[in-house]
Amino acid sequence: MALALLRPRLMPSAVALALLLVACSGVARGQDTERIEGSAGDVLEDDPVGRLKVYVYELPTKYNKKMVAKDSRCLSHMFAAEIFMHRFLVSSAIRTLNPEEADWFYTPVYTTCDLTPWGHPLPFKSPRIMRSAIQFISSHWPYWNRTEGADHFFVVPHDFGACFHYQEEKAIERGILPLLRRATLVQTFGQKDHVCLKEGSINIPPYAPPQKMKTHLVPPETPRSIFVYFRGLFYDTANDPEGGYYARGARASVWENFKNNPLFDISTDHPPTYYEDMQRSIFCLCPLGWAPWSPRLVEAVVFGCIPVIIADDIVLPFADAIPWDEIGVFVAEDDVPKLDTILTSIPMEVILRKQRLLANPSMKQAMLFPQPAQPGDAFHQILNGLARKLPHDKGVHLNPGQKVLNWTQGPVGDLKPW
């Protein structure tokens, strides 16, 4: 049956929302769920373990543990990732304490971890931090020099990853820190054909607290009544005080469409129950805002509501082994509003699948950074991406004296001392 037959337009709004829910009832948390056919499936769950070494540079604790130790909100907010995969490695059955033995080499340092009053990064320093990590290892270590950063990794969650800014505009002008451009990037952001995404990146799922999500959960039987629902900004009017550059404009329209739909619960109010909200609903929206990812994508996944993904060429996390096209709806910001024409034509058969997949503990598991690690979990599938890259090219190793990276290259601020 296609929900098609039940849109408001051809009913009285109150009797269409009862239908449309009493349909999608059976849509709830405790059916089957449905393993991931073909190769997908099998990468998801790989084993990292005896597939690679990587070495763990001990750098000075101003890099990482001070800054933490500083402003303990950097191990909640959505950058975090840079955290947890630093103390992940560090107790890894991955890691070597022999660097001539290392597949990978990974440099800890915590560019998202110098934040402002308000809590965001300031991008104005991530760069500086990152070229005195990188000056550190190669003046007391000889493996950055062989290769310029060619075999090793860099965790960089911010807003547009190594382009290190939160607007797409500056950060699309200062393109990708130089001194990382041989590095293998391990980052939240990704957009197809864009200048902070390189050929080669690592895509992965921003950080969501797994404990704090996990004492939110419901009773499995309760039912999803929700049909649609997102609590976030519309406007950014500080940021933004002429509209449409925020969201490009989408998550403006989703508010003029649909604020009155009563298949819609979407507010800018962040409700205490907001997990529990996103349990008893069908579809979560997950718009772009200031960069195309958020967390609401791990959220979604996480409780089973089926991701509505509004953020034209997204780059989702872990692509080769999350099916994203099967699990979630992917509606062009330009389609905006048509969306509750798209979402009610969607056949109940399709949706009920989408819902056995995201049951499956496996696709739940790989979007988060637990403590402590577990199976199958978003370190292990970064590892795994890691893996798949081995081995190295050999043009990784350069030639006695060669130099490819330009040290002096960038703003003039990032050159300044940090």
The other form holds:
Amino acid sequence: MALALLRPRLMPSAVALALLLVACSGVARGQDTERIEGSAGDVLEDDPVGRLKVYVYELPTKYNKKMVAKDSRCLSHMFAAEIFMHRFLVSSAIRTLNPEEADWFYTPVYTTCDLTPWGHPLPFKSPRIMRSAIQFISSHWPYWNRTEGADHFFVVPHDFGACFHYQEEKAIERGILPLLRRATLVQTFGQKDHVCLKEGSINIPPYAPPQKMKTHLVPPETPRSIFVYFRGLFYDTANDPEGGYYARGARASVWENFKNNPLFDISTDHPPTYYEDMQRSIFCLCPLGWAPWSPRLVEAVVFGCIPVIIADDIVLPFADAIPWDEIGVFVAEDDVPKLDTILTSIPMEVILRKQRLLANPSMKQAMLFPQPAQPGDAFHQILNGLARKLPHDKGVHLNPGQKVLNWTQGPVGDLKPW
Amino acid sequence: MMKSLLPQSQLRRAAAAGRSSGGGAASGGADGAGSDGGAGGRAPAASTFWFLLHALCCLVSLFLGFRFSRLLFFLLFSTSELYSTSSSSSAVLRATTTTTTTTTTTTTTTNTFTLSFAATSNPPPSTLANHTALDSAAAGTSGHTQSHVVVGRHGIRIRPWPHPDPVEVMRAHRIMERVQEEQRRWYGVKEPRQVLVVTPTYSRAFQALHLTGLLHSLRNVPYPLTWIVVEAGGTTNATASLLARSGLTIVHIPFPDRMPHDWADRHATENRMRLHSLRVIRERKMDGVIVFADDSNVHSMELFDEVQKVQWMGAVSVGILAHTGAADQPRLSEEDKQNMPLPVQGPACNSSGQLAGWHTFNSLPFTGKTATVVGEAAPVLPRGLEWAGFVLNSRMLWKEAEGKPDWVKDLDAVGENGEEVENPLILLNDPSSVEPLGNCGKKVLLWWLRVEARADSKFPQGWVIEPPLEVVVPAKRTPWPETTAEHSSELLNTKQDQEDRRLSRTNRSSRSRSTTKRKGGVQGQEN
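What does the same protein look like in the form predicted together with its partner chain, given that the last one was the form predicted alone?
What follows is the entire complex, opening with the chain shown before.
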């Protein structure tokens, strides 16, 4: 009799438990995306508001607006992050108008907006422009001299960052502009133990137009039928006719080894379906060019194609927030002839996990500079990076009268006023 | 000053090259050239020296596969001096750059890998010199460790057999398949429902043809499937064996009546057979999406993906293939041809994507010329709305189902009084609640076709020739058994006409060919 009484009472709870299990499995079977955690923890979705305050210097328009007005191509090339960062900061909640309470100071100087008729930025005047801007802020506000720039940050998205040259040897020879020795640099260039990557720099993705990419999205159920995809130059016949210089010979090696391989859809044409094709590929090659970084990485991440990074010692964007070795495949330049073996011997679970990580919308959002800014985008990641560097350590504030920077250091040409 | 130091540098360089590239001959040559050249002031000797050096570099380049620059000789010796003073080094460099055409570097090295014979790549000792140079440079700016990525000209690494390996290609394909499967799991249908395919059939000559085609289509459906085959005239072993070989889950249901020979009657019988199968589905409480697949129809795979979206009852667009099969086509006037609507049956939507009406096949151009008897050589047309264009959720038929809408009639109330069950809309009280599928009927997902032999056509039992044929029948004339006199004579007459016309055509052509041929005596047996 007791059993008879128990059974009806057990039944609803058993049914409830069964329903709960079914619901859980139903939820789990849905979109499988994994949370992305870098070395700094699960910080991709952090909100920087309230964690730091940034003061934006008001520079004369010749440093910023006038340059854009002269050539509006600055707003769409891959170096446009400096312009959009300024616009974002000016209207953001972390901006403060009171410099006494600011943690970081931002100088809006567009050093990559002097374009040739073909649209390539010339870095020759950039050191002078930067120097002139720093002279302006140090003479009009006391905050630069207080710390000699240690709590200031600058956005330098050029090929080799603050070395201000497009040729690597010349950039190494110049080194980072001496006046920026203590400042934090926000740049796209990143290579380990390289002269042009300062300790404590924040690495960002290059600008890729988010609207344009969004208009080329195909339905996600389109089956991925291309194994490896790449479109771009293999030989830069204009600047390096013999080969071996451009991309350290890695791109030429990709071509010579895999031009006959049907699994590799590689060529130099620029088809109108470039974005759609990336969405139909499993692996997208991101080899170095004249500089190790390229917008291909951003495109690959946005389109869910696993990036195959062929650039020795490269430092990828937001490396502390995004665990790149779990997301991309890194191939040494020496191993390029074995690329097909490497890619086909990656275990299936690893490939599927990479795709799951790439499918995470916060990952895609972190690579983009949308207008207007959205939570979790690259602007916010930069601010999070700056916030993680707080609080400033004691060496930041100098004793009054103490001078560390040498204002006359550097090539003579840089000292000319701008 | 540089020239005097040349022979020493050459010796060093040659030794290094010898160690790294493994080309002993080249290094020996370099050695000889170096020592011979010497740092003489003698002009002719100097010019021959430079010529020899240039020739040597060309040979070495050929050997190595990339450009082996003369400049390397200079720069290698001068690296130790270069970085001590930054300004003087740039001056030195600018002097030397004039000799070469391409942009030169401050820290060039040669990484001699590329080639087939280089089994192990020993990093050339020159890089050590380089490292020290860079170190001194780096020390000036910051005291960090040295990057092992070297700037400058590198060799292009090509493996000896740059062609795909078949094992790897297979692995890549397996990876792609697995990735696509995973994609389907994520973005495709979330909870794939079972597909219940209802097919009325009966034993006749073309049955094997039609069922085999349908069988292969169903085997490719990526969802769990149950094939409900209703056979008129009771289940036969032939049909059962065909179905058993398919590997699908089969429900073979006998239907007592035989299939009539008249198209109109056959249509009605098929409808009753389908209704019978719906009753079976209801009895067995089978759960899934019901697709009406007639055995002669052709289905696309997208149909099965699309029907997963149906809630209660959906309609898809069906392409109607009314083939004539006779020599004379229905004579259509130009006006008729222009007004000929699309041979599609399906839902028609208004601008907001809701069902507004039905698009049916226009049979006016075919009036009077359609086939009445199965196997007749005339177009077979659908009547009204074909069942093939509708899909049902089986729960709609159940006596009690959660959320069953009230515009669905109870199955028992349908077809009870022997009324004609024309199309599935009869199952509904309110035909406007049908969901249009396939992008509102824009995509034609299946094709309706009726192709049959004459009802009395003979075919081998089970398509096994047993006993072996004794009479060898010439391919041209297949003896048709005589059934009813009128039909047979009609058919024979039309057949004769066809034959004659064909023969006359070939005769005409052979005659024309023989008249055009100048060469005599070539009267080919063109037949």
